[in-house]
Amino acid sequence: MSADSTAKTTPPPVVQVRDMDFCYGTSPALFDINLKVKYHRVTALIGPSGCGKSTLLRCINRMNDRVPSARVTKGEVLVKGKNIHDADVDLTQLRKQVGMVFQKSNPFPKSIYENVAYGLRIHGEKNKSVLDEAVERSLRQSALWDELKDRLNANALALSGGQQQRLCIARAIATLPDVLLMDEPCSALDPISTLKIEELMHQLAQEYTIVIVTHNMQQAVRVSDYTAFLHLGKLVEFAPTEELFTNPREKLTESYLRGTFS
C-alpha cells in the first residue's frame, strides 16, 4: 500500500490540540500543550485542583468564550481537522459537534422531552417524528427509556439526581456529537449514580468520543482508555491509562498516583 493511500484511510484524531497557550487575562493557565483524542475511546485528564484540567476541557468547543479576557495566546485547537478558532466557525454549530455535560446537573425546568428535544429545537428541527426518534434514542442511550417513557411530559426537575445528570448526558447526544465532554459528572452523585454513569460512558464509547475531567484516579482508570496528568498547566503526560497507572514514565506522574505527591 502507498502512503498516499495510507493517508487516505488513517483517520485524524477527532481533537487535536497543538502547542497551545491559554490565558485568563494576563495569567496563563496553560503551557505548550500538545494533545491527540482518538476516535470513540474515553480520554481521562487528571490532576491536583487548579492544574488545568476544566480550562483544557473547555477548550475543545470554546466555552471558555463565556469569560472576558480569556484566550488562546498561542497553538491551535482542531476538531475533525478544522480549527475551532476558524473565523468561519459557528459557535452554535461548534457545540452540537461537540456536547458538554457539567459537574453539577442542570435539566431545564422543562419537561423531560422538551429538555433532551432542546438542541434539535434550536438548529430549527421542528418535525415532530424527527424529534420523538430523537428523544427515545438519547433516552435509551442514556440508560433512561425504561424509566421515563410514561413520563415525558413531567417536569425533569422531579427527577433524582442521578436521573438529572442522565437526562443532561442525553441531552447533550440528542444531536449526534463527535465528541462528548464531562467534567466530573459524578462528583455530586452517591455511588450508585456513579455507577451507572460510568457504566453508560462505557456504552456510549461505542458511538461518541468522551473526554472526561475527573478527580477520582479510581474512576479514571475504571472508564477511561487514556489519560493525561496536568500539573500547573503543563501536560506532563499522556498514555494508555494501564500503561500510566502502572509504569508512569515521569517522576512527577508517579509521585502523584503514589500519594507522595506536594
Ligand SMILES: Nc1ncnc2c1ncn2[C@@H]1O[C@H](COP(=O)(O)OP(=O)(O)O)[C@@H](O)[C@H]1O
Given for the second form:
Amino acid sequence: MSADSTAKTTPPPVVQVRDMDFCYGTSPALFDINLKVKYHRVTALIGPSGCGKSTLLRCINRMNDRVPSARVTKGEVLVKGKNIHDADVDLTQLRKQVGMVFQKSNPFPKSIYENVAYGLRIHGEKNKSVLDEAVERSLRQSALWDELKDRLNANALALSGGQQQRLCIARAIATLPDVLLMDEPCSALDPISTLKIEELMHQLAQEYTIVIVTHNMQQAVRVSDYTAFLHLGKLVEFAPTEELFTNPREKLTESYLRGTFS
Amino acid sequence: MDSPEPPPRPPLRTLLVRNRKRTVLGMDPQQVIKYFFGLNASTAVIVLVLIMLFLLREGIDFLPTYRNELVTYRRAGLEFCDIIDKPLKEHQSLSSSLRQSVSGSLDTLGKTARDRRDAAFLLKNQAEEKATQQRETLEQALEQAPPPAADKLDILRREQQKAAAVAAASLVYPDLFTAAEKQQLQTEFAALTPEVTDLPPFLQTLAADFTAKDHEARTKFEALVTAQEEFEEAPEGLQEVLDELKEHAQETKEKADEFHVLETNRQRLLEAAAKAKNADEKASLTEEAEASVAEPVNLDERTKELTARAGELREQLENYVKAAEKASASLPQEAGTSAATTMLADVRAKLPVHVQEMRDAALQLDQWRSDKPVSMISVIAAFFFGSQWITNSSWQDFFGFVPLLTGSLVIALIAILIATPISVIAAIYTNQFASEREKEIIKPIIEFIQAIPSVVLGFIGISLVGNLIKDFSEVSWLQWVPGFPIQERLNMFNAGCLLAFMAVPTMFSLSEDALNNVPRAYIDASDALGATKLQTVFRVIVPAGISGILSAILLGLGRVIGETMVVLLVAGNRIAIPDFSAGPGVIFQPAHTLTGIIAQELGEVSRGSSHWQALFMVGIVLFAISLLVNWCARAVARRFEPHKA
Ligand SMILES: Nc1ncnc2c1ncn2[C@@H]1O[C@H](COP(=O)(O)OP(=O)(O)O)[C@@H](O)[C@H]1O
Ligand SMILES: [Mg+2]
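Form predicted on its own done, so how does the form predicted together with the ligand look?
What follows is the whole complex; the chain from before opens it.
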C-alpha cells in the first residue's frame, strides 16, 4: 500500500495528537507531539530505545493512567474527534474502541474461545450466538480459524508463541475497535511467525486503523503506510513511509536510518 | 591402651603435598562440599523417616494387643452379655423421654399448686433459719432434765417469738401468692415455735391442694402414667438375669487376666533363673517363680455356664419385649403439652426399632461362639470403623476411631468453611484494592495472629466465645438457627471458630502470594480490553490464582487438623459420634478429636499398654492425614499453573 492512495480520499484522522507533553511524575517523556493517524492505514512509530514510542502509544488508550503520577501536561489526544481526557469519556468504552497488542504475547490461562470472547463478555455480551460469531470472525481475521477451529476449548497457553500473539490480536479485534495499537508485536517471535503477523497486518488494515511500534526499520517499511520517527521524546519527522525512508527531511532521521546514530 | 609409641604422624610435607593436589580425605573438595550440603538437606528427610519409624514401632503392636483383648472379651463371655446389653441401653433413653413427657403433662395441672407449695415450704425454711439461734436455745431449754424456771422459759419463748416475727417480716414473698395469702403466711411464720410440730393451717392447705391437683392430674393422664411405669419396669427380669451373667463373665475375665499376668511373670522368672550364674540366685528365682502360680481358668467351662442360660435370657427378653410393646400400645395419643406429645410420638416411632433390635439380639445369642477366632481384619475394622472409644472401663475397653475422626473432621470443616471466605476475601482486597498504607497495616496484623499462643486462644474460647454463642443462642429471633438454643458452651462450633481464626494467617498469606504471582501481563491485557477493576480481579486474577488459593486452603486444613491445644480446651471432649440426626445443629455438640485425645490421655496411660499403643495408632493416622493433605496441596498448586512452568 502506498501513501499516494490516501490522497484520493481524506477521511478525518482517527487519532489526532495535538501539541502534547507527557510526564512521568516530574520527568518529562514526550514533548510537543503532533500526530495524525489516518483511517485504515498502518502508522509505524520508530526510534531508538527509550525515546518514548511505547509511552506515545499508551497515550492513545490511556494505558498510562495506570502509572500513578503519569499524565499529559499539555495538549490533547483526540480519538475520532473526541478528546479522550474529557470528563465524560468512559475509559472502558475508550479501550473498547482502541485495542492493544503487547510486546510479549499474553493470552489468559483460559480456553482459546474464552480468550477471544473475553472482551465482549466484559462489555456485557451474553448471547451465545453473538459470541460464537465474533469468535469465528476474529479468529478468521487473525488467520487462526483454520488451525484452531477444532480445539477452541483447548488452553490458550498450549499454543505456540506465534499463535499466541495472533490469538492476542484476535482478542483485541473481537470488540471491533477503531484503532489497534501494537507495541513491538513481533519482537519476541521467530522470523516465520513474524512474517505471518506482517502479512496479517496488511489484511487487518482493510478493517482497522493500526498504530505499530517497531524497532525494526525493515518491518516499518514492509507494513506501514506512514512512519513517525521519535527521538528523545520529540517527534522528529512524520511522513508517508516511502518518503521518510527514501528522502528524509531531517538530518537526525537520516542518520538514524543510516545507522550512523550515536 | 597404653602402647608406648604414639601412632606415626604423617610428615608435614605430605600434608602439604596433598593440599596441593586439592583432595580432602581422598576426595575432590568440590565433592566434599556437595556431600556436606546434601547431607544437611537430607537431614529433614532422615528426621521425617525416623518420626515415621518411631510412630510405627510404638503403634504397630497395637493390632495384635487389641486382638488379644478382643479374644479375651469373646472367650470370657463379655461379648455374649453385650449382645443383649447394648441394645438394652436404648430402653433407658426411651424411658427418660417418657418420664419427661409424664412430668410435662402432670405439670399442666399441678404446676401452680406445686410451685405454691414448694415456695411456701422454702419460705418456711428460710424463716426458721433466720431465727435458728433463738429457736435452738429454746429447744435446749425445753429438753433440759430439770426444766428451767417458768419465767426463764417465758423470756426465751418471747425472744423466740420476736425473732420469728422479725424473720417472717424480712422475707420476700413471691407473687405466686395474693396479698391476703402473703399476710397469712407471714402471720403463720411469725407464730412458728418449736413447741408446735403441726404444720400451720395455710401450709397444710397448700400441701393438700397440691396432692389433690396431682391426684387429679394423675387421673387425667392415667393411661400415660401407667404406661410409663409399666415401661420403666419392663426390663427388670431381663436386667436381673443379665446382671448375673455379666458378673459371671467379668469374674472369668479377671481370673483369666490374673492368670495371664502371673503366668508371664513366672515365665520371666524362670528365664532369669536359667540365666542366673549364681546357684543361690537361681534357687531364689525358681522359688519365686513357683510362688507365682495361678490356677488356670477353664474359659470354655465357664462360658458354657453362660450359654447354658441363653434360654432363660431369651425368655426374659421375650417378656420384656412383650411388656414394652404392651406399654407402648397403651400409650395415649395425646399428652398434656405439645412438647410432651412430640416426645410420645418420638418414643412410639423408636420403640418398634428397639423391639426389633432386641429380637435380633435374641437370635444372635444362638449364633454366638466363644471359640470363634478373631481375625486380624476384624481387629483393623474394629479400630477404623469402631464407633466407641471407651478406656479405663471396668467392663471392656474399646478403641474405635470413628468418634475422634468425625470430631476432628467436623471441626476442621467448620473452621475451613469460616476461614476460607474471610482469608480469601481479605487476600483479594489486600492484593488488589488496598492502598500501600493499608497493606502495611493489614498484612502484619493478620500475620501477627500466628504469634498468639494457642493456649491463649483456648482461654478466649472458654471464657468469651462460649458465652457469646450461648447468649446468642438464647436470643428469641435467632431461634430459627438449627441447634439453638445450645446446651454446651464448649462445642465443635466454638472450636471451629477459633481454629478458623488460627488458620486465617496461613490461608491469607498463601492466597495473597498466589494472587501476587499472577503475571502482570494478564492484568495489562484485561485492562487494555476495557475491563473494570472488579472484572479484572474476578475474571482474570482470581481464576489465574485459583490453584494457589486452593492449595492455601488445603494447607490451612492441614494446620487445622493438626491443631491440638484449642480443640482440647474448647471442643467439649465428649467421646461420642456427634448425633447427625440433629441436622446442621450438630455443630453445637461437643466432641473429641484425634489430636485432643492423644494430648489428654497419653500422659496418663502406662507405657506399652494397649491404650498407649492405640494412641500411637491414632498418631499414625493423624500423621498420614496430614501428609495426604499436604501432598494434595502441592499437587493442586502444581496443576493449573502453566504460567509458572
Ligand atoms: N512507568 C514509567 N515510569 C517512569 N518512567 C517511565 C515509565 N515508563 C517509561 N518511562 C520512561 O519514559 C521514557 C520512554 O520510555 P518508553 O516509552 O518505554 O520508550 P520506548 O518504548 O521508546 O523504548 C524512558 O526514558 C523511560 O525511562
Ligand atoms: Mg517500548
